[in-house]
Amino acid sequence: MREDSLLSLVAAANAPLTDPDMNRHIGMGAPQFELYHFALSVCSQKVRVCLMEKEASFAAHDINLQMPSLGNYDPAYVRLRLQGAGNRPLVGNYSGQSSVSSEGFDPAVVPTLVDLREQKVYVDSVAICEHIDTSVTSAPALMPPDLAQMVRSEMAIVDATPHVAVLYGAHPDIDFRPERLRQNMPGVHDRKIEKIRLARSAAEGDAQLEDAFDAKIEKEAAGRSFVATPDKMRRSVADIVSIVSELDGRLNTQANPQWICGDRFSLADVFWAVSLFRLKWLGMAFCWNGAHPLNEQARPAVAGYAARLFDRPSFRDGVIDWPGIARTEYVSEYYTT
């Protein structure tokens, strides 16, 4: 793509983003990256922590994914994001995950990263973080070559964790989620579909955008069915308990289990930090604390690992203290005001 064409798409996507508190320059010097993200998005959090860990300079555009705004459906943003799709098929599956490898390319989500120096758009949090790591060489590598296979394996496990399912849907026997979610999530997929249809109307005549919005509608309809199916929600929670149990086992087999791949902090730890904090935020710390009807067994190795991750300065900057993070009763100890 010509440089002026990409910059014009960036300018169009940025045009409605006028709130200075949600469009900020982070870091020193001219920004190399433009990041389109949302404070509470798990995949956005992975990217922000990576950027903070690398001390990168970037323009942060916080796209409001909440009702009634749903800025991720703005045709200008979707048009920009589509530049990073490559040959990926449009989203056509719903498993409660947020992985591009299993779900397909979702044209109307975050994060999206534009590398202004390279003039390229990146749309998958795994690829985004790996690109940031290799292109910002002024800070230690987060995927050392000798650990690359192990790091990617851990990232894939986090990417396949059904975070989306347990955010939007309730366990049919015990709804452990924060009160605000229990009140606000019912009917959310219908409200999203209504907004997508409005965006599709605004894009009428643009076949690429129409296809993108049609795929998004199909995904949200599948999500509505998924979270309303008790067995699927039970399985999602059970899968997460199992994933945490297996993490505990891997930590316990290490001679020095400070980080998941040994004594060096890596992209695997970035991903696990976000995942474990999301589970705690949702009321799922019982996965490692135990003494709960859905998990009796304590997993102290994970508990200690999570505490170290949450104390990491890059994690506090990119997640805990990032503006707009909705607090829940399960993470109140991290906030003093």
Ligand SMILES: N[C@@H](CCC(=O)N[C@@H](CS)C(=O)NCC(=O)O)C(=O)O
The other form holds:
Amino acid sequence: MREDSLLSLVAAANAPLTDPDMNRHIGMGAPQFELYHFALSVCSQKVRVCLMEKEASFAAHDINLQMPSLGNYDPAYVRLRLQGAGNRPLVGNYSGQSSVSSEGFDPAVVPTLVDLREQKVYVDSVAICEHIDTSVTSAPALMPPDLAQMVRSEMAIVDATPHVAVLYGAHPDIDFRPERLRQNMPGVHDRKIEKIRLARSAAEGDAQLEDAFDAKIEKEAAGRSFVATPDKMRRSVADIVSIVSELDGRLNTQANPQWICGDRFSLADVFWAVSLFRLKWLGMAFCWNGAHPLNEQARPAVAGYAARLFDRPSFRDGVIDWPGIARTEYVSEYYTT
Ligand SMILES: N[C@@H](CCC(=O)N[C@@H](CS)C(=O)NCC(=O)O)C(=O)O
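What I would like now is the form predicted together with the named molecule, since the data block earlier showed the form predicted on its own; can you produce it?
Shown next: the complete complex, the earlier chain at its head.
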């Protein structure tokens, strides 16, 4: 795409993003990237940790979700994000995951990365992290060629974990989620749809944006029905318990299970760090601590791996200490103030 037209899309998306606390330059030198993200979004967290690990220079736009801002539904933001869609089909399914391969391309989510040097838009946390890794060569590779297949396979497992289902919905028998979520989540899909409709009317006459918002509305309606279906929610929790048990099995087969692919820290570890912290944050550390009605068996290899991941400086900077991360009672040991 022409340089001036991409820069004008970036300028339009950035116009409402004026709060200096939410729009910050991270790293040294002129920013190579513009990152549109949310503090709490797992997909955004993967990208932030990757950028921190690579010591990249970037402009971080923490999207404001509060009304009256349209946030990630702002037509100018969606217009910019659509530049990165490529041939991906628009979202047409709801699986409780956030993977493009299971759900299609969601035009109104974060993260979105603009590479200012390359003049290109990247969407989807897997593709974004791979791009950052190959384009920032001043720090060690997070996907060394000899590990690429193994790293990709671990990233795909994390990508297919139903993090979204267990955030928005409750296990029908035991709602282990933090009190704040238990109170705030009911009705969330209706509130999102209302806001997307507002964005759609602001974009009236632009057929591409109207189609994008219609697809997003359909996805949120499917999400509303998914989280209200007890068997789907039971299945999502059971799937996560077995994903963690299989991770434990893979860690146990290694002679030195410091990281998931051996002794080199990789993008696979970035993804697992974010996933395991999200589970802990949500009250699901029972997946490795055991002694819980939803999982009896302890998984010590995962417990040790999680502790090493959460101590990584890039993880502390990109997730634990990132401003705006709402703390929960399950992660209080990581905060001293
Ligand atoms: N496959 C995409 C999924 C992105 C995604 O689902 N983002 C979520 C947060 S993790 C989001 O922005 N949700 C806000 C919304 O749906 O309104 C990726 O990995 O980047």
